[in-house]
Amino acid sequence: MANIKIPIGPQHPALKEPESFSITLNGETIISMDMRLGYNHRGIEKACEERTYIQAMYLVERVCGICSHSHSTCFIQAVEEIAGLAVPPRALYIRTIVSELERMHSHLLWLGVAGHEIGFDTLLMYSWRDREVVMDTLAALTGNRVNYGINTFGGVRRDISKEQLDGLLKTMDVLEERTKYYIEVASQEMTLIKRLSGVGYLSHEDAVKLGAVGPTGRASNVDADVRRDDPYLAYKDIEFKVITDTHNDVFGRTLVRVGELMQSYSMIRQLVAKIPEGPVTVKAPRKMPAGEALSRYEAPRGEDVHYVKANGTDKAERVKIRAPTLANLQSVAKMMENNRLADVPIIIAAIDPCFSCTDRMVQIKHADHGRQETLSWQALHAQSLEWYRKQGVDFADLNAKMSRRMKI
């Protein structure tokens, strides 16, 4: 039987964001997969370099709606290190509380999406009901359900009251009981087990070689977590277990995420019990001293990395973001091998991809002299027009027609 290629995306019901996957099949069996990134490139790194630090902080928070606190905190930690700011302990605890609530939000959202991708919509309804509880809690603590805006340079912009902390503990009790049911379903429901077991296999060796991070790596027994291995915020003050699994498939990635939910509930209780009194912010300069810093953060999807270079002005000279999805994409092609075409949506969904976080375009190699050169906006615009012209779309002709219509 001859191999055939079919496209999945950039527009596809199973993909919430536009990315292009080219699947090579032999019958129904996947032989290989190629990816094309770049459909969602928003130029956030470059935009941050043209804005003040405080403006960039809110822009970075919008790299991803689900991991907004992750990107904001990772960026702000780098800037605070450059500035030599000593963040008050209470502020670090508040940031950590929001961090773990965001992890709950992300994992519950993923659990529902995974259920939906395999036709288990009851799980979607239950888990997203609980996701609403988490989002309402975040709104009560920060003022926003998404893009919380809790961070500011030198601390956080609002405190948490005793009443809110008590309410947080009650919420953890409710969510813990419901999550125990999800663990029971994940570990005992044979329909779910048979549908996910063996799908998207990624061996421990391949996970290490391909740089898989977060639940994707930990489901292949990669025992790595920035919260434990390179502690930040208040993680050094609390106890938790890094959840790993040896199934090496989508079923294992499901078990890791529900296990991490239980750990998050425990961490919140410890943080509430240990949160110190005191201020929640210190004064930060508008202009940051010259220097550079690399910040690491364990986002719900895996290790997030932000690099910031300061030049003594009120704007960063360079901002570089490596989101966890970019680290995990290499492993997706390996996961696809020897699976069925029907497994493509859940394999892609299993890394909990955020292509908006990932997409970028920096350099192009010129064929005439073989060296790499950074494109200017004008050169990029001209290249885009030429690319579309070759596809049969002439924007110059379209603009002329539009001008004539406007005159009429």
Contents of the next structure:
Amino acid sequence: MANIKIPIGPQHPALKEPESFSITLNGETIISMDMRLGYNHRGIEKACEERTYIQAMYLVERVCGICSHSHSTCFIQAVEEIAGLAVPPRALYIRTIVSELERMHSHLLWLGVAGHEIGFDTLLMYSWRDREVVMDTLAALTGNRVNYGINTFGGVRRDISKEQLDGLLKTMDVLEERTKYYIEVASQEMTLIKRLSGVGYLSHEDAVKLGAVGPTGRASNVDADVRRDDPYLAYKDIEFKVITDTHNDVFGRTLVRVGELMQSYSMIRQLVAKIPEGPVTVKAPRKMPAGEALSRYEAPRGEDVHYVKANGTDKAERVKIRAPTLANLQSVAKMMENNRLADVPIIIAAIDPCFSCTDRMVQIKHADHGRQETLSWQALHAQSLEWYRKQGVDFADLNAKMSRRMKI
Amino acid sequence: MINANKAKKELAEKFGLDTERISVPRARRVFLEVPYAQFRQVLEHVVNGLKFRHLCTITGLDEGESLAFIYHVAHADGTVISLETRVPKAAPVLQTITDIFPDGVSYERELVDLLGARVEGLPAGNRYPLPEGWPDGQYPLRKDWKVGMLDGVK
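Form predicted together with its partner chain, following the form predicted alone:
To see the whole picture, the full complex is given below, headed by that same chain.
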């Protein structure tokens, strides 16, 4: 059979930016994938050179809608290192608390999206309801659900009260209870195991060679986590396990993320127990001395890297940002190989949770005679569910079963 | 600071580098600068000899007369070597490092699009991150580039 090329996108917000994937198929099997990126390049690095540090900080927080605190903290750490600012420990703890809450919000969101892509919509409804608990907590602590604006050079803009810290512990109890059940579902339900196992395979060797970061790398047994390896904020003061897995597929990526949720709850408890008293900010200069710094941060999706060069003025000479998704893109192409068209939605979803299903088209161009057809993302999604139903992997029972179990 | 200082010492001795040009500003960070003629040799030693196996990213800078490139390479223990080199802006030619780091392809394409570097040996593929039809010779991260330069460009 002749190979067929299917373009997906660029109105395809599966990852941070709209992207265009061109997938070459033989029958239903993916031979290779080609990518075109940059549709949403906003020129933030250039814009940072034309703004003062404090303006740039707010801009950088908007690099990503979900990892906003990740980017803002990664940037601010670099600038504080250049300025030699001694950030008060209480401020570091508060930043760490927000950082772990952000990871919970991101992972719970991802779990729901992954559930939806495989037809397990009850999981989407429940995990997103739990995610609301995290969003409400973030709003209570920082004043906002996303783009928290908690950071400022030299510390944080709001303190956390004793009552809020106590409330955090109660929230952790609720979330932990729920997550335990998700772990049970993810690791024991045959329907889920059969649907996700072997899908989007990325061997350990390829993950290392292609520089996979975050849960994507850790699910291929890449034992790396910036929080442990290159500690920042308050991570050196608390104990946690770096969750790795050897399944090397979407199933493994699910186990790593639910495992990381449990670690985050434990981290919040330790942070609440250990948070020191004291001021939450020191005065920062408006002009930063000349110098350079490289800052790394474990965002929910993996290693975030910021390089800042200062020239002694109130504006940066250069700000370089490398978000985790860019580091994972070469791995994505590899994961697609030898999978089926029906697995495209979940493989893409397994990389990143920014998945709004609007304005999405799949255009099928028959390579042999040039005839064109279009498939909407919904149709591709439906095709994926139907294909697996025929293989005997159907989530109808599991949806009903979980709805019964989780009624509270 | 064991690994950072050890890396500094070893690189200085092996390549006869001026220790003034290698800085260890804090734990787990090494910044060093090498002439481009020596760059590949030093990078290979950092990766294969010192086992810095993860490419964090490549930063490109416009310095007026020259373009500087910083290759940030990390060790599993958290140490990062930032290896800086520069080429004249009039002939900004680099050799690709995608044979060592296949994931460096996106970072090298950024240098091509945003700073106007020419990377020899870069695998064929789509440009990144600027759009098709972006005017030739306009490199947004160069210091003399202003948004107004796009006015009137079709």
